[in-house]
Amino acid sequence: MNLHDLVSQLIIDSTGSASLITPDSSLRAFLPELVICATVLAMLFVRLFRVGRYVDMFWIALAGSIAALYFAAPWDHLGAVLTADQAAHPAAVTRMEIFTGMLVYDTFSVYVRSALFLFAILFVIFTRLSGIPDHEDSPDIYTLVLGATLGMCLMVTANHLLMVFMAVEMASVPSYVLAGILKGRRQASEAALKYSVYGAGAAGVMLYGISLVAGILNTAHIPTIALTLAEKFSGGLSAVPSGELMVLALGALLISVGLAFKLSAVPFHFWCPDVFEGATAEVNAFLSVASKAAALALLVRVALGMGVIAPTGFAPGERWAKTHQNAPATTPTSTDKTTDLFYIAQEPVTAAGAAAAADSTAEPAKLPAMQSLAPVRSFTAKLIAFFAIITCTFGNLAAYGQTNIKRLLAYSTIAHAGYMMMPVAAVVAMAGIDNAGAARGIAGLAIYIAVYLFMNLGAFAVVAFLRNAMRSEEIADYAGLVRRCPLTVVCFSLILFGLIGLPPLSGFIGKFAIFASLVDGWRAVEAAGQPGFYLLLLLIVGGINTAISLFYYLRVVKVMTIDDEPADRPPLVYSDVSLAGAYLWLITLPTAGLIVAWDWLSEMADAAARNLIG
């Protein structure tokens, strides 16, 4: 490919057409992230000038977050447009690799990115009400928050191992600074140091794993990795040299270290309790919700991307060109595609695979490759299940002895990371066996992410507002609060019951969805003649841990409602009837009332999972 063809391909890939930016171009798909970039630049630019001291950065951050959610448009992509003829809607989402395959744009990315932008809106309002940051620090904190959000959006859409690494770092580095943003506080500085040291170590290990996988397979493009693995394993595991198998397994384990760090999964959770105790409740809310959602989406991308043949999608501008007959071709011609800089391998077709596909309704070329990837999916599912079991169990058991509410919620966050990893194991195990069941499992995870957003944000909002009123974050100091601020205690109790998963609260919907995916996975795997006991074990462990978590969550409710007030507690400077109280009720409303009408959330979650597995 000559320079002219290369530049033409890059232009068309970015804009969708040689003459204009089409609705299905890479730039249009990436528009929400570009809005976040523009918002960050606007805040930095305003601060350069003296007028910046008179400008409230809250309004810029809020406007940028709202604009990003508007351009993400989940109400369009996850709603009515998907029920129509997608060929007639160039902006409708199915699956499209953007920016030469570095990122992927589909309904799952729309769902999780929209959740991140919605959280950013609620988070910015929360910080305004809690008083952190103040006017002086707001440019720094809002810039870091939106910068980390940008990195998390890249995690959600990553389609290349180098983009995985870059996205994780873009999300992590601002988080290190946020953990120590309280200047002059020893605990905050210690938290930031621990977080950055652990993060640097995990990033180095993950990068080494990426180099091993890319070196063996000669590609870092995730769908091409799956195709290459299918070709290697087409003759069975015995046909692959043992040395290559060992390196591939080691590379996968090292990559999982970086993902487990972002999820605060055991045994890479050590930073989480100390960082949560040292950082502010506002920062904790950001780390426990946004970071977890992005890390789970990335886990789904990597686990499914390497074990499943990617479904057929569209190239940027392709559908727009089909609906505009006079439009220029969307891809330049080249006499030798294998020499292209951005060449992506096509799916291998073997003779054995063609015979196996003859009696199937699946795509002939895809079925044998999916069968060849069965060992990859089995290894990945069992690895995720192992992490989920120890993470969930350790998080719940360690929460018992905590006397600080932020440390208790930190271990709660670890436990919920274990819960949310469970359906990923079931999805990977079902892929290629029961794709409809796998899609339901992803939808269950999507539902859990949505309800967890409101529950954990509400929990840390209560902690922040009570910290301002009491100057304490110890659970013992919450004694008798029901007599001082009953509405806040009711909100906090509902949120804690939701985190347990008790009906009729929204947490029950999330837990029911992920446990149902485990049952579906166990049945599908056993029916296919493969061992699925580990999925049944996941279900049992999840149920037992839900019962265990009942005790330490109820302990907090018991302290607030039954214990006597401490005699030495100063008067509370806090009122339920205030903007902070109204915000708590707004956040608690989905937790308490979603059970009444959650069909719309289920439909959006189903749409999010629609194009992940062919």
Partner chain sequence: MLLAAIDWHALLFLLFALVACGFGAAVLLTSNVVRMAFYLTLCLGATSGLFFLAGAQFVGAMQLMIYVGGTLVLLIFGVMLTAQARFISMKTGAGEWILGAIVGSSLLLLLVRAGFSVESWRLPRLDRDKITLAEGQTSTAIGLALTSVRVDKLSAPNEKLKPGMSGYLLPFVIVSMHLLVVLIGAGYMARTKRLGVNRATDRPVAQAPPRDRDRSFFVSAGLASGMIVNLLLAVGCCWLVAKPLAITGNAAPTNQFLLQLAKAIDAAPSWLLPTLGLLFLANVLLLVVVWYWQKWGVVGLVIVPLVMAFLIASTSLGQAAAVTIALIALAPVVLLILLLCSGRPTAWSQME
Contents of the next structure:
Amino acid sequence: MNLHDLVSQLIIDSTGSASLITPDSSLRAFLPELVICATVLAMLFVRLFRVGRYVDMFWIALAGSIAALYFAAPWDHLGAVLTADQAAHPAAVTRMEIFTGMLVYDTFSVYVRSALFLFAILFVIFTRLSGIPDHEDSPDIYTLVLGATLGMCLMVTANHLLMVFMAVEMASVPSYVLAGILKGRRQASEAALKYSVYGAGAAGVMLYGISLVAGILNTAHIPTIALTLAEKFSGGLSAVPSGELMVLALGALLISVGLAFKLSAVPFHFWCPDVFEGATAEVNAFLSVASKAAALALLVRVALGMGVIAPTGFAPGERWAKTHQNAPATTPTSTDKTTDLFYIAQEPVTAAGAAAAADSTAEPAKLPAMQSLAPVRSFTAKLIAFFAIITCTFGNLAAYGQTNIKRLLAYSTIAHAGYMMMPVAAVVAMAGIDNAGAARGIAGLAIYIAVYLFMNLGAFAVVAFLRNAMRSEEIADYAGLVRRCPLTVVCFSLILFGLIGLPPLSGFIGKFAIFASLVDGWRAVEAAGQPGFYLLLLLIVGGINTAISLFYYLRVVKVMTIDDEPADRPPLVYSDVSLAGAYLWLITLPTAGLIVAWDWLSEMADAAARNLIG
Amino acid sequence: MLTPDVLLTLIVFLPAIGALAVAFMPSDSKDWIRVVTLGVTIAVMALVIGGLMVPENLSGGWNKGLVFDTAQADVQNVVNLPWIPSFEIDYFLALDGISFPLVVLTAFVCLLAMAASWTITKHVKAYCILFLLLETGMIGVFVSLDFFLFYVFWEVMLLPMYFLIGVWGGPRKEYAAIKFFLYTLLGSVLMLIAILMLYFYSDVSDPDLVAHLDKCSLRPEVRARAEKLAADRLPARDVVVAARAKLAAAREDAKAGTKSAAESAKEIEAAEKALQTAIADEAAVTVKGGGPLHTFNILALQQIGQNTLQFSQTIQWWCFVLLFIGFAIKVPTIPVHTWLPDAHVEAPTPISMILAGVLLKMGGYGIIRICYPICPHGGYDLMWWVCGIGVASMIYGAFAALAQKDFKRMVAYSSVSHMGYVVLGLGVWSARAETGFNSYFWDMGVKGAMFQMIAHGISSAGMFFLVGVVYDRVHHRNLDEFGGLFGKMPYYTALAMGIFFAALGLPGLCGFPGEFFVVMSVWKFSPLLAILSAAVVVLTAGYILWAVQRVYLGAEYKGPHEDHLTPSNFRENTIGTVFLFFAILFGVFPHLVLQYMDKTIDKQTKLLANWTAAVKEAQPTGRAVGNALRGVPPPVAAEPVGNALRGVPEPVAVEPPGAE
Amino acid sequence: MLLAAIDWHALLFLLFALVACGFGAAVLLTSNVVRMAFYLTLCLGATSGLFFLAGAQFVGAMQLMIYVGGTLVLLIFGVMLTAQARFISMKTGAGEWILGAIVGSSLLLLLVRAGFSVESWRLPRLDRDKITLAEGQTSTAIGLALTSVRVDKLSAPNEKLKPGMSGYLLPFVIVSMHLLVVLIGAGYMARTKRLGVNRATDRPVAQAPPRDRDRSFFVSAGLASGMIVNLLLAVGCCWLVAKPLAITGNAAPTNQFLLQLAKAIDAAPSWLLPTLGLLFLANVLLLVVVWYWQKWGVVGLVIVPLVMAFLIASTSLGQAAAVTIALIALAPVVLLILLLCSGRPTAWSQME
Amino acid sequence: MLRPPDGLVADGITAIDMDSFPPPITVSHYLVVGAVLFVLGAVCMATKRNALGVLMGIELVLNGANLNFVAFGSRFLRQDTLGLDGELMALFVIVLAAAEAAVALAIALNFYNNHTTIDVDHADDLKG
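Given the form predicted alone, state the structure of the form predicted in complex with its partner chain.
Whole complex next, starting from this chain.
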């Protein structure tokens, strides 16, 4: 193979073969991120001109996010396309490593990225309504928001340890600045300083862990890591030199420090309340939703990536090339119709058969490899379960005494991170035993992320609007608000009850889904004769925590509805019937009404989870 | 002409729609809001009575095919539509003899409670909205037969109740409201865990279940899938059964000692291995056919619990305990009753009426509908615990009521005592070897419990209403500061006497039949418990009569605001009269209530008695096999049949590991 | 003889390692920021020497250029900008020192043990004399790897490494995006805010406007009837979704209009009806908004029919239907606006 | 003193360079230096009260990790290596560290402007 071949291989990888950009090329899969990049550049470019000063960056950011969501196209990839029989089609591409294995593109990444872009759209509108950032700051702030979103997308798709580190950095560093968005304020700059110092430290620790893991396995490509590990563990746990085991465990622990920091998992949560209190509610919404969703996706990628033999997928362009080789008669019009990456209707049967044959040869080799990775999975599952238990419990207990609504929501965020880590533990434990169950667990996590997006965004939106109206973020100042702005209070109460996880609010759907995955995991693991008690423990801890969390959420509701209005309340300029109010209704609507019909969400989540475990 | 889906959906959601309508009304026009709300509750009542109770020839035929058929034991008016197919959650509503009387009771109490709400003057609009949402939640609990849906409705009524107590309650309203919320939430979280366990262990494609699918009211397409998959699994299942029999035979041999110990151990090991392989093969067939088909369908879960080996004994223990705690909190029984006095005392009068009249019944309903049929193992093994808790609640509640100074608190504790009868009646599992597996007494206990729920719904709601009437006038409830109301409010006092005596359990009033049935049924189960529960009647008479004497009789009124003691008005008299009317009616003609529940309860107890005969006591070996298959250690020397015949009481069941 | 026995490579390593560790420790131990920066420079310089010794010349050079030449200069800038006498030297408390020493030394022990615990790390490469200098020249390979062409992997003995060839083109490109964003962020942070701040959080709380407004009977009636009609339409749409008017079968509508409607609905995509229902609901909300004196509700009322028309036009129902629907829906809105603008004072003028 | 593994001795390769002074360098030696820098940096982050001091600690930590990467990737130290990936990752880390330092510095300056101190212990407006 000479240089020329390598280069042409690279071109095929990026753009697909022959035609300009085929549907299954790296660039097409990466298009949403490219749109975000273009938006950032556009905002920079517009500022160069005098006229650009008067352009409102809000519109550019909004257009960019909408375009990114459009190109991520969840309706194509997660909607009707992936119905059961089509997904069973041997030709359906379900996993693709893009950019020579740096990133991985599958339905899970489609799902989480779509959630991120949807959040970006809602977030940009939210900032517009709440007035932060103002016209002067907006180009910088939207640049940072979109830059961080770009990093988060990479976190979701990372398939290489360098990309893991880089994505975490790309998501974090702009967030440091965002925490200090009100730069004239002491609290804000303090929040930014703390966040950046702790964040950089955690990233450094994580990098050290990455270096150890990569060094002992001689690769940084995550699926290859899984293969190498399987080879190492093929003789059973006792056959591995204890020194290597120690280094591996140490590396995993150090990596988990970095992930735990992003997840604000106890004991690496300490930055969270401070940063949330110092930063504005808008930034809090961003950190607590987008950042958390991306961190969870990264956790899934790393935990499953190292503990599970990845399902076989195509390389970019491979499918396209194959289709055209085997069926030269296929007319160009058919390629025009293949806008959907995952399924090409005109797929010739021969290629399908070949793919199936390739799969079947790979299959028997995969099983023992999967088995030999069991100790890795068991270690990971228990580690995650441990973090989940302490995070959830600590978050809920610490939230109890808070008087500042942003601090309270910060602890609530910590607690929810704990809840969201629970299904990951169950999934890792179930993989290799009950793969369908593991996929359902991932789907549960995906449902929770979607539901949580609306709830937490709504909560911080209320905080921001009320801050604008009364210049206070103390819970005590919300006393008797139901007399002033009943609709907002109703929305906020619904959101808070949703955060508890009470039916019929959508928070329950998420709780139900993750608890279901825990029970499922417990059943599957016990049935396979392995100790699964920790999953049951997780379930019970989750249940008790739900009851504990009632106290502090309910206290806020109580203050707003039952308590009397203080006599000396400063004038409150806030109307329920305003654009801000309408936005709140819009955000609350899914929280309140999703229970009526959430099958579509469940189906999308199922589709998202389908291709993570082979 | 209506169809069941429209009718039941309307009955459940009409209040919610009414709440939406009220939300759009201007909040100044309080009277209009009240009238609309009352209208909605009347409409619900009308739908229930007109649609389900009035015979077709009288109604002009508009409720053709909907009228509740008392001769039928199975569920009627079935609505089963797909809701969340990816989790097999259905929109499954239906009525049977257990739920129907409670639906009527709910509609009835809500109507009267709304009529009693005219005294609420604070935030009327919000009150009415929450009230209507509460009604939706309560009716929904009784009519839904999908476990998920049941759970959603169960929690739906939490929020309105929290606010209704918290905003419109008395001085310690916040404490009472959060206590109520916390207890119930804790119970329902445990319930959720049990629900999920049952869901993941259930599989409607089990070949053992095919014969019983008729009783499950599954959706046709689900049923078709289940039957097809079951047929596919049948060959593999035959292998499993054969392997199981072989294992049992090997064990028998080992016990008989026909072969050497090492040889039989080897044989058993081989048989166990074969059984495991067979089970794994069947599981592979199931997975290949797209199974296992989990379900939330309560009827299907009941059949699974009674007719298949899917829920092992351990699982049934766990689920029974978790579910029972959840329901016991609602009933409430000791030691989880402490929310009730606070909530009742602080809640406004109409809400107390609903709490006592309807909410407490949900606990009993859950136990009878879910705990026993789905987890018979747990129910059977723990029957002494359940009965013990029931009797303890009765006695404790009665003594506590005796000690109260606060009128409303006394009534609240009387609820604890009376609901103890319900738990006792449900727990009396008399269908045992010593009774010849005759379910007659148990049947009577369950009927007594059901009747007691209805009767208590009327009498306790009435009592809370009566307490509210006098509280509205003098704004205190101290029993020592009343007296002589007979002279000032004669009609009211007459009503009060009647309803209090109904609560007391005087023959001829509604409190009597239920208690009588329960005590009768217990006699066969345990004379000691029967004597204890009969003795509670004396205590009840004590606190009721004492209260009547201190409040209504006596020479003169001793408390403040004497001048406010005006005779009761027309509205109050009407409500009270209605309560008294039904208290007398049901006392004289208990059949009016019992006719609705007879068939269903007969069938349910019959089935469970059959189960007991088949699984629990007759075939110790079969059971051991089943357990061995599920990895449960063999029970301590499977109860010798002789014991039961000799009348030796059942050893108190051993606590499962970690059940507390 | 002695000199010949000396492994210069190892000796140089020792030298650099000692310098790096020594000055690293000095960074930790000194409490003067300026000195710390200086020691750090030396430490990182020595590290780059270690890079050279490991054969990573390019990385070593980059370390010198970017790190020592760039990042550290930036840090020193920071030191100078904030250098006031009292902040230059800040002492750490004894307790912290002790705690740090204990935790640090145990961590160090653990990591060192880890470093020696893997056999292949512990042993030197036996045939390292045979490595030619050309093999050690990695700059070309790095350059090609940054364009995603991994020439070094071609001869990799390990076949399973090949699937993850891991060309670094994407990180190389995307890191520039990151740098851009980060520099904008740093610029934002370092810039002072322009005067005349007008942030939402800094504005004083305005007085609530007076709320005594009167609404003529016609306006009220118009709004109320609009709400009712739209609500009915929304319910109707939902009804049609639940119970479609079948064209065939026994229940086929005999009414000509219903027949047409059924045909039209049949031809429309499945999402259309629910969407229209939602839009009608949105109309109800907007009317409520207008009821509460918000001008933007009227804007919304105009937009919704246009959206409906657009949606219908994009389906198979055709342009004519779209225009008709739009006109039918817009007529009441026009009427409403006329109502709002009539009377004195007009309802319009009182709106926000 | 290090000994070659038994297999190699059997192959007739005995103690190449084993008796030289100082003993030949292995990956482990690099790891020790990396570990020292890492720990020094970590302790520096934990104990320094000056924001810039903390930043310098972070630089040390990143360099420790970088040293590992280079050592793992170096073909002079062992046969079966991480390969070019090590050097490439080290390169990217250098660039990312530069970016991070720039932002952290800007934030520190902003903090300084608001508080006229960069003592992190004075960062106590937030409870911590």
